[in-house]
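In C-alpha cells, one chain follows: the form predicted alone.
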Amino acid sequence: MNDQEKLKELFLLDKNICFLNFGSFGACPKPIFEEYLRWAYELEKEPVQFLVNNAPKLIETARIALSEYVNCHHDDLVIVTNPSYAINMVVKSLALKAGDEILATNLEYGACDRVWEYYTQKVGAKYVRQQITLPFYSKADFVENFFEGLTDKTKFVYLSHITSATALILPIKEICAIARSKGLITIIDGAHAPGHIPLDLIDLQADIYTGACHKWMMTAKGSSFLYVRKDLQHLFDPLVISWGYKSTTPSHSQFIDYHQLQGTRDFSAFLTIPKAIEFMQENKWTQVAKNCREITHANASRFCELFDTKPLAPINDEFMGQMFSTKIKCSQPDVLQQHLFQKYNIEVLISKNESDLFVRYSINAFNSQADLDKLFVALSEIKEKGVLLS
C-alpha cells in the first residue's frame, strides 16, 4: 500500500464515491473524528463540569494551538462556527452610514454577499462588487482592476483570500498594504485558506480575517475562527449577548469574553483543532498539499480544452491551490451535478458566479489521477450527448 492509499484509509469518505468536492465542507479523517467523539462523550458524561469549569480552558488551549498555526497572538482570535457567522458579527457592528461604500469583487461567496447586502440596504450604504476581468495574468493586473472601484466614499475593503466558485488565490497581502496606506479597514474571507495554503496573519496584515478549520484543516464541522486586530476589537459586539457581557468573572480580554462565552453549546468541534494540526504534522501535510497542487495544476489545461475555455489565471502556486474551476455552458446545472453523482458516483461542484457557470474540482490526500480521469471521461460523455453540456 503506497502513501496515498494509506492516507485514503484514514478518511471516513464513502469508498464508492469519487470525492472531488473537498472545498465545500471538507472531510474529517478518522483520528480527528474520534477526537471529536471523545470530547462529545466528555460533555455528556458531566455536562456541568465540562461547560462551566472545563470548556473555557479547553477552548483557550485550542485558540493557542490555532494562533501558532496561523501566526497571530491567541487573544486576537476567537473560535466561531463558520465564516458566515463571523462576517455577520463583523458587518452588524460596523456602524455603516448612508453613502458609505464597501469595495469588494464580483467573485465573493454568495452567503457573505447577502450579509453585506442586508446591512447596507438597511442604512443606505453601498456594497460595490467591482467587476474583475477574467482571466487576469498577474497580481498587478488584479490589483489595478480591483482598485478601479475605489472612490472617496470607500470605507472598507472586503474580499476572499481564495474565491469559492472560481477557486482563485487573490493577492491579499498586496491589497491589504494598499488599503492600509489609504486608511481603509480590510476584512478578508479566508474560508478556504487555513490548511490549504500557507497562512501568516502577522505577515498578511489584514485588519479582520475569518477562516474555516473544518475545510482544509479537516477539523470536525462547525469549527472556524475570527481574527481582529487588537485596536479594533472594542468595535465588535457579539451576535449573541450572553455570559461574557458584564461577566462576573471577566478575563483580561473583553473580545474573548464577548465572543467565546455563548452559553450552552457543543464545543467538541472546536476542540479538534489541536488534533487536526497534529495530524497534519504527523502526515507531512506540506508535502501532501504540494502533491495535490501538482495534480490539480497538471489537469487544468485539458479541462479547459474540453470546454474551449482559458484558465482564469496563470496555472501556478501564486493563483491556484488544490482547487481548479473552468467555465462551462450548461442548461441545468443542478441536474448536471446530480447526474454526475447518481450515474457516475462523482461528487463535484457545479457553481454559479453571476451569469457564469463553473465546474470546480478539489484535490486532497485521498485523490489520485484516476479520479480526475473519471471526471474527464464523464464530462466528455455528457458533453458529447449535448443535453446538459454544450
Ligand SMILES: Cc1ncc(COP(=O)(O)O)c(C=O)c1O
Given for the second form:
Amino acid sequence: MNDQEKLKELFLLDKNICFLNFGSFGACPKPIFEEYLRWAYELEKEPVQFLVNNAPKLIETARIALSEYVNCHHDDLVIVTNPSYAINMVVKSLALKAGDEILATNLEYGACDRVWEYYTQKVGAKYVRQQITLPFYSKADFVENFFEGLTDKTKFVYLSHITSATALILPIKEICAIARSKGLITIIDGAHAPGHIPLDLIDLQADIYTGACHKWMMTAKGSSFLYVRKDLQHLFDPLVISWGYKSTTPSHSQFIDYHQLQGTRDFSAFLTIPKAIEFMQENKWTQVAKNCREITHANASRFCELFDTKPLAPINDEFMGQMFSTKIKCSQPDVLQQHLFQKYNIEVLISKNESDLFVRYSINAFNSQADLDKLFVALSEIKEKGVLLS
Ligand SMILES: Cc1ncc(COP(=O)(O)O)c(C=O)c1O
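With the form predicted alone in hand, show me what the form predicted in complex with this ligand looks like.
Every component of the complex follows; first up is the chain already shown.
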C-alpha cells in the first residue's frame, strides 16, 4: 500500500465512491470519529457529572488546543455549531442602522448572504455585493476591484477567506489592513480555511473571524468557532440566552459565558478538536496538504480546456488550495450532479454563483490522480452527448 492508500484506509468514506466533494461537509477519519463516540458515551454514562462538572474544563482544553492551532488567545474564541450560526451571531449583534453599508463580494456563500439580507432589510442598511471581475490576476488586482465598492457609508467589510462555488483564496490580510486604516470593522467567513491553508489569526488581523472545524480540520460535524477581537466582544449578544447571562458563577470572560451556555447540548463534536489536531500532526498533514494542492493545481488546466474556460485566478498557492472550480454550461445542474453520482459513482459539487454554474472538485489525502482522471472522462463523455453539458 502506498501512503495515499494507507490514508484512505483511515477514512469512513464508501470505497465505491470517487469522493471529490470534501469541501461541502468534510469527512471525519475513523480515529477522530471514535473519539467523538467516546465522548458521547462518556456523557451518557453520567450526564449530570459530565455536563455540569466536566464539560466546562474539557471545552476549555479544546479551545486552548484550537487557539494554538489558529494562533489567537483562547479567550478570544468561542465554540459554535457552524459558521452559519456564527454569522447570525455577528450580524444580529452589530446594531446596524439605516443607511449603513456592508461591503462584501458577489462570491459569498448563499446562506450567509441571506443572513445579511435579512438583517439589513429590517433596518434599511445596505449589503453591497461588489462585483468581482473574474479572472483576477494578482492580489492588488482583487483589492482594487473590491474597494471600488467603498463609500462614505461603509461601516463593515465582509468576505470569505476561501470562496465556496469559485474556490478562490482571497487576499484577506491585505483587505483587513486597508479596512483597518479606514476605521472599518472586518468580518471574515473562514469556513474553508482551518486545516486547509495555514491560518494565523494574529497575523491576519481580522476583527471577527469564523472557521469550521468539521470541514478541513476533520472533526465530527457541528464543530466550529467564532473569534472576536477583545475590545469588540462586549458588543456580542448571545444568540440563545441561557445561564451565562447574569451568571451566578461568572467566569473571567463574559464572552465565553454568554456564548457557551445554551441549555442542554452535546459537546462531543467540539471535544474532538484536540484529537483532530493530533491526527493532522501524526499524519504529517502539512505535507499531505502540499501533495493535495499539487494534484489540484496540476489538473486545473485540462478541466479549463475541456470547458473552454480560463482559471478564475492564477493557479498557485496564493489563490488556490485543495479545491478547484471552473465554469460550465449546463441546463440542469441538479440532474448533472445526480447523474455523475448514479452513473459514474462520482461525488463532486456542481454549484451556482449568481447565474454562473461551476464544477468544483476537492482533493484530500484519500484522493489520487486516478480520481480526477475518472472525473475528466465522465465529464468528457457527458459533454460529448451534448444534453446536460455543452
Ligand atoms: C464559504 C462558506 N461559508 C459558510 C459556509 C457554511 O458552513 P456551515 O453550513 O457549516 O454553517 C460554507 C459551507 O460550505 C461555505 O462554503
